[in-house]
Amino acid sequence: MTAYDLAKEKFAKEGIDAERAMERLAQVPVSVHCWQGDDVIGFDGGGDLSGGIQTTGNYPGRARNFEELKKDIAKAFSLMPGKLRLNLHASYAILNGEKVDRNAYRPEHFAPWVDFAKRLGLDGIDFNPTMFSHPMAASGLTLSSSDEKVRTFWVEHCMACLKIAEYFADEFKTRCLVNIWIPDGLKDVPADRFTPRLRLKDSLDKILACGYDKSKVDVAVESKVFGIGVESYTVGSNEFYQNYAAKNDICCLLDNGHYHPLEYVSDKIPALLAFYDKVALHVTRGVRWDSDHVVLCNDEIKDIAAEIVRCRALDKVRIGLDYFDASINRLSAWVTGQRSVQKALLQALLTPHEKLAKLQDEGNFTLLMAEQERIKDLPFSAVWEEYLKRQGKEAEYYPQIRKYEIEELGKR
């Protein structure tokens, strides 16, 4: 018998099948971001990173247009397991030296990005608006900013992406998140807290009024605790966005990056499933705060996985990675990620979930830890190489990215 097949009769003894949980994962798409090959640089020529935005490291072979970019992406996906989605910023618009800025952008600046999805056989294209890095950003303040100029700008903005969605959903006939996260803040003690929020508030009532097709675009709002130069106040808080997306019927999305250290993203899922029926996540690895780190299976990571899992929403919650990290090999850090949650994904469908409810529910707490214990030595590895290996993958990816680092990287 192969490891794997002793590995399946373990799991078949808990009430656990291997192979539907296989089968189960390879279904569940993962948003793969864009902005980790290029260090979130964009192609519009926007400007310098802003808005508490920051990559680290100067690792050799980052991707500098369009054309590397692709030849990464392709690279690093065919690396990756399972079901995948491209997330695109929309400073990453095909502009091919058309003078535009970025309130008027159009489908067709992401064309070539579609033909590109398309040629990669994925499952579709996920947007967001990118409101840093331009000079219309300058103060640190967008869809809350004083200046209504500046708010009509970005509100322009939010509703050409929302267009700029439809058109990806159309072309891929899945459902297309766009996510709307901010910069806005302050940097020291604010003396009004309230009529920025207000601001946001009507700016966002605004962008959604636009008439989009809520059949084809799902629509998010992404909170933050705080950002660099943005210490003391930060508008789109976590309890502003909550609430609104409750009213308006939107997503919420959480970044577990985005809250404090011993604020966990694991317990909050739960906590809006039961009031929302869709939930997006942006999974990263924050180390002391929001340092956007690769993602790595840790504990956190595996807690993310098991409550999606226990909930029963892998249909219910939209899972996109967000990470940058420029110093390392910037490919190694994609597929790394990206695995990470599949693994965490396959750990948590082989978990006995009922049967440990039912301990809870019994009040049987001493066998409810003693058996959370005993499965975490359950043969998941062999499980994990079988899946692997069912979709045309190496469990060792390392060797071909050194190899594309010596044949393509390193001439840049």
The other form holds:
Amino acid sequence: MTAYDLAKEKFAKEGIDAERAMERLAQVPVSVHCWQGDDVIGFDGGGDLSGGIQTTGNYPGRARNFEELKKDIAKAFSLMPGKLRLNLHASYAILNGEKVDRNAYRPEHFAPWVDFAKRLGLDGIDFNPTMFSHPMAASGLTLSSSDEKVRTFWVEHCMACLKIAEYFADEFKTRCLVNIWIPDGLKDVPADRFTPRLRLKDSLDKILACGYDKSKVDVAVESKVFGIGVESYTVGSNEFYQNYAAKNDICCLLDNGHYHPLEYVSDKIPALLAFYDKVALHVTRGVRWDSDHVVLCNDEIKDIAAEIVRCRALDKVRIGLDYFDASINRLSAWVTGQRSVQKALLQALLTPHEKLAKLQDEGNFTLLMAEQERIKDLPFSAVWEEYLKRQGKEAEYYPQIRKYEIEELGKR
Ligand code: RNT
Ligand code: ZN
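For comparison with the form predicted on its own, produce the structure of the form predicted in complex with ligand RNT.
Whole complex next, starting from this chain.
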């Protein structure tokens, strides 16, 4: 018997079908962010990375253009198991020298991305307006700016993004998630916390009123606590966006780096699912702050995966990745993070949640604790290895990364 056969038997004894778990996992799309490949710089020359987010490190081989980024994505994605989507930022428009600003981007500026994503056999493309690293974001305020010209520019940008999202949805016949995140906030003690929020509300109203096709596009809003240089006030706070999303029938995006360190996104998922039919995620790893470290298969990620599975919400939660590490090989960072999410999901799919929930309902907390601990020792790794094998992936992917580093990245 192989290690997998033995594991399968063990899981069967727990009432878990390992075959079904692997099949289900292969169907869950993970939207992989393009911005890990080039340190969130983009192609439209908007300016240095701004908005209170930061990439640190200087590992050689950063993708400097579309060709290099495509090459890197193709290589990294080839090492990722499961169903993949591409998460694009508007700043990755392919402008080919055309003088056009972000408020006038058109689907054709992303057609080369569609061709590329189709060539890779991806499930679709998700999209993000880029409201940072641009002269119109120089004040640190965008949709909430007191300058009407600035607000209008970014409202137009978001509307343009919604059109582009419809195009993505049409091309792939899958719904496109458009996630709105703005850097708006203040470094020091505000004199007015109210008016900027009213302006943000008004800008969002204008964007949503553009008549985008709700049968093709999901709009999400991403809240945050603070950013570097904007420590004292964030316009798009958690309460602001949760209420906005609820009242306007759009979706919340939870980034697990965007809360106070003892608040857990895993606990927020079931809370939101009681009210929303969809929840979007940015899976990341914050170390002491929203540092966007590479996702590892740690307790936080396992808890998030467990909630998605036991809320029976694999079709309701849109999983996207959001981290950027420039201190290590960028492709390795990509693959490690994506595999960590897949591994956590597999573990969640192999857990007898119903049995445990029953113990909770019966008030049998002694056995519940004992079982929760015993289950940690089930042979998950044998199923993970089998899953990788069936997906045509090797458990050890570093040799391939190293080879690519020598042959491709080393030349940059
Ligand atoms: C910033 C947000 C946002 C960005 C990306 C690049 O704190 O998490 O999602 O990281 O849009
Ligand atoms: Zn995010």
